[in-house]
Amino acid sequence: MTTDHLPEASAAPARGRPRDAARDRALMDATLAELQAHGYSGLTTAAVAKRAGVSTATLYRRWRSKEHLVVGAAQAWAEDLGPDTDHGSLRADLRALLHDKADALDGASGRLLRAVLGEAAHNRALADVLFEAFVLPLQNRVSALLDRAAGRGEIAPVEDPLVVGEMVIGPMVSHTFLIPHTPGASPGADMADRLLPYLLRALGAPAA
């Protein structure tokens, strides 16, 4: 995907008052709220600003439409997998992965990404922020893990990285996601420790 096409999520003027910091966060939290209560289509920006405490015309001097809003919620709620940190073996490595990914998609981002996956599906620049925001950052961290990995002589050099980022995207996706689970359960976390094997012997590493 590209983001070429995709508008500034903001069309404040470069001129007049710095913009406010708690303001712009205080209209993300609301976004994302607003996003969990009522979905893309029943979000509104009154709402949002009626929320967030402020008034719809402070909203549009820093979003311009409803798409630019939640784009820029996609923006500022963008994955945190934490750093890329060597711990030494492929099984640590991935891990370390796996569990990020499960804090991730318990935490705010996910929540944002639940709310807007249906958006995506027919909405180009909401799928492209949310590729750059949620999937890229993934396919990196992946792909380094994985150099070290065979550096060590632990794997043969995989060819195609980004199939082994799919196999880590979904499962943890559908897992959180799709499957019923018992409030307050660490769906993500239950995951990750029962993916890991078959990661390992997927890429020919030992599983123990």
The other form holds:
Number of protein chains: 2
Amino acid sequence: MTTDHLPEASAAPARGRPRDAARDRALMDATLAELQAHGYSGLTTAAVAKRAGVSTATLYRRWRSKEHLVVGAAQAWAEDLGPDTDHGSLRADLRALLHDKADALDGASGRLLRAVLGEAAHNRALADVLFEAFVLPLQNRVSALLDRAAGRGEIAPVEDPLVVGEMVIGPMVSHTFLIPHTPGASPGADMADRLLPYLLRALGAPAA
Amino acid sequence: MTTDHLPEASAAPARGRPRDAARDRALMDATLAELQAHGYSGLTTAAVAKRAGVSTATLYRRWRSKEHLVVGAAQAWAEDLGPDTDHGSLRADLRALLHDKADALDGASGRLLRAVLGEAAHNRALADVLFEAFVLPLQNRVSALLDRAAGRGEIAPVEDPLVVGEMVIGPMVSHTFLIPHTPGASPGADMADRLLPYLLRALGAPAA
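Got the form predicted alone; any chance of the form predicted together with a further copy of the same chain too?
Then the entire complex follows, led off by the chain already shown.
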């Protein structure tokens, strides 16, 4: 797995050093791998540095603590849900969003989210970055597609778009994280297709 | 926090010793506390034994490994969703289930689930027990209430009750686990009330 989709730089390195994108990517890859293997509590900056092939001094120049490193990894692995394209209908917009979410959950960002969800229960900095990186972009896309659908006259304006956002995120997360799946399965994509008609009915649109 | 709701004994202790319910409860309390503080990777049987006030030898007589201890804790803290009472209507049945689920997620079973969800990604025994203890009972209750509603003629028979189960579990889990909440808030209860009209519409029942 690579991190080719990582953004070009969320923060400039300290003291004007030329940014080493390859080194940053190796550190983010290593952080995710260590989180999956050992969880937040079991992760050490020494193990991340070793796995990334850099010295701990190098790691600490970029991330000044273990918490900063993991928060940085959560930002780096934030769900890339792709652009909010107008597909011309509520059904097509929702279907695209569900499949973008499925791809994200079945991939690296889903693995990162799952590995740090427990720690976020008592780590506010991490909880905040998970909200900003994983929840807010989806809620914004849900709001935008609901507005378009109401504008087209497909549905009445939605009273509680946040609940609709949870009805998109929630079943995808619970189906991916709580059901034991056979290796290689794509539980998110399966749930996306089965969820669509129920979501359309919940919004007052024809399901078929 | 106590574990007064723990079942009376899921397994008899080895070698016919008189069962020490208080000791078992202390061990389950301690396991949950250590999981919350240190995650699965950071949990040690020595720390659990010390917190419970027993020797590690005593712990090992009951649980022969760390994995058995945590799987046992997941079973002990399985969601107690309460009885599946017929409340006379789909709306009342669903409302009761959502609030039972909210109570569970806001309580000890929700904290246990959150603390071990990451580990379950690569621990099949744990994933299986989470499914049996947290997902299956809810899916069964959803199926039962949907059958009753169809029997009353409130809705047509539901084609995909598993998806409806995910629409109950999922938004409750994502709203409780992914949104930063102020201490003392009851996010599950709030989401239960807001979700209800959308779920009813998804099932083809009048929302109001």
